[in-house]
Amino acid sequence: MVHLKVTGSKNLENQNGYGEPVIMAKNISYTYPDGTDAVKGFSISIEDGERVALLGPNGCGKSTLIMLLSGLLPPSSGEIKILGKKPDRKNSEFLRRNIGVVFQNPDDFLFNPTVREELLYTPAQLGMRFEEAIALVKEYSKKFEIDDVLEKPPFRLSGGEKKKVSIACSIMLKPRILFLDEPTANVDGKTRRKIIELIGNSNSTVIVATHEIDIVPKIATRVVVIGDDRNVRADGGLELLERKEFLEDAGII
């Protein structure tokens, strides 16, 4: 089970300057229809302009977390609200246009025929402008070293293609909160550096799920630990990634 209760968060913004809180999740469950519990009792604020990531082991409840957060689960119980709306079918479109999510899994999420079709479909899908679009999909193609597999469908691409494809559909819109599930996880070095580089240049407030540490400082300036019994261990600076036997405890290391 994951329990977290964040204290003096209404001091957040004398704090850090952030502005008033882009996700308020208070006292939130899920349980798995087997009667399992994924998540009990998380709550947690985090402001506009934020970079935080969830750390942990595998399995210990990240992917579920993002999926609550970014409002595509709904909780068993508790309260969520983005950017100050509460994640339901009245504010989808709502929250569509300023959240962009990147599954751990890129298989989880591509299914057009081919890379360049991928790419327009979210703006497509949000009344896009075609020629806006094209020069979206040009810009961010390039940019994401992707350009040269545009014809290809997504099926044939490798693991690090997959995954750049993935990201770049979520960052090409610039969301105002981007959700990042182990986006490093399972690529080669090259594409590994790239993918870092091109979380760090974001301008959105970022949550990420990792159980790589390396890269936290790279892209993350807050960090919510989870051990391997799912529960939160702490929530607080860098500082927490020097503490090594607390991390060994947490399953971490």
Second form
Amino acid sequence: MVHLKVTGSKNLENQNGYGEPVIMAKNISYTYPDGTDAVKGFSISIEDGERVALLGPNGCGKSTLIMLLSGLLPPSSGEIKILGKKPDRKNSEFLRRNIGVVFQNPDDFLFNPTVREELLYTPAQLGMRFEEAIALVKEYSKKFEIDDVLEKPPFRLSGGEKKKVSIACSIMLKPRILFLDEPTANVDGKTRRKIIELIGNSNSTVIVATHEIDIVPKIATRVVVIGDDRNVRADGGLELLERKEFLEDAGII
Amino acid sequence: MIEVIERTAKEASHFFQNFLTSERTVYQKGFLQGVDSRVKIPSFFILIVLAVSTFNLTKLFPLLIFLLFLAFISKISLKLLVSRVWLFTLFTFIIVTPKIFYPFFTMDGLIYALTFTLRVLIAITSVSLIILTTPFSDMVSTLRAYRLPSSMITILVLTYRYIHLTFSELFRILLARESRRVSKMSFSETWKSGGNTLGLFFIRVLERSERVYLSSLARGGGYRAYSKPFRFSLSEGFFTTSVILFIWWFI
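Right, the form predicted on its own is done; let's see the coordinates for the form predicted in complex with the partner chain.
Let's see the whole complex now, leading with the same chain.
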């Protein structure tokens, strides 16, 4: 097993004057009810505005990590702080206002009768004014090229369209932290380019889980490599992507 | 067994999807499609109440003709309408048939059976016209506008959405099994395989429901929704006037 020296990782305590890190996880683990350890002793500190790619092979626990770091699942052990707050019921509304999560499978994510209502769902929950929400929907449906499917039920859309709708639902609210789980999986080249462009244009702190090495330089500046043994192998800059032997050993290429 | 499950799943999926909405007709440019659902749905509800509160055939027939006229100007074909109502109507008629012959044939019994069937026919035709001319989202916003409990509406929305999804899940399982089956199974193997399929289906549905819950949580997790702005146009005016005239004539 090849372990690289951590080159660009941040310490768990804040060092750069941005205030507290937007996400701080200390030694978190998650075990599924059947006893499978999805995440083992994971620690990370993410600063405001960072773009982090969680890069790892299938089944290494990336999706579970996204759920944990976004506060949707409580860890079995360890501690997480998001925007300085513990992800508990008391802080739930605050976190939902500041965090956007895009799930890997859009079928899990989209549940309203039409695409328009999908886009209006979260603004309504957040108490945004109707006119303001409609203007946002207009702007982002055009940006994401989904303005011609606004009246369609989401389950009638193609895979790429569903993905774009899911991402639009989260990005349009300009969350402080945006989590994306395999945003470009199962989409064609054109949709993939569009998604990469839109994620690139977002001003949020971005955390992307992916196994697609080629998209990482386009959407991230920091790479956390997770091996097929679910351990963090390295946390550093984009130069990690050039170490073929290391990536092969981690099961990524 | 597998074939039976497959056929049942396919039929059920088709039925539920088309029972709640008809995407083919709701977006046509017809009269009822242009009437705001907040006017249309209560108006039809009133017509149903009128129909089921009378045993007067001379009042029921004009009402049925009025509904057929509405279907015509809304570009709903008679064939489509009949295909949605005939089964319930026939079933109702069979239920009341004994009334005609018990204890022996009477004209009163026949009129009662016809009236009863006609009342059911009018009620089902009205519901069908709502479904065929109203997008599901508008039905939901109407329920919201009339302040039905939001948790109930959300359950309805999720049911509609996930009926499609769960049946697609079942299809995929059945298709995958079919693609890997090389020989004809014995009777006991068929039962065993069917049981396994259903077990797998329930596990997958459970897992999916957990993911859906998390996603709704990630997106705010509430029941709030916007209501569309209401404008009273000529269509709403004509429709409301017609319904009021019917009420006046009935009473």
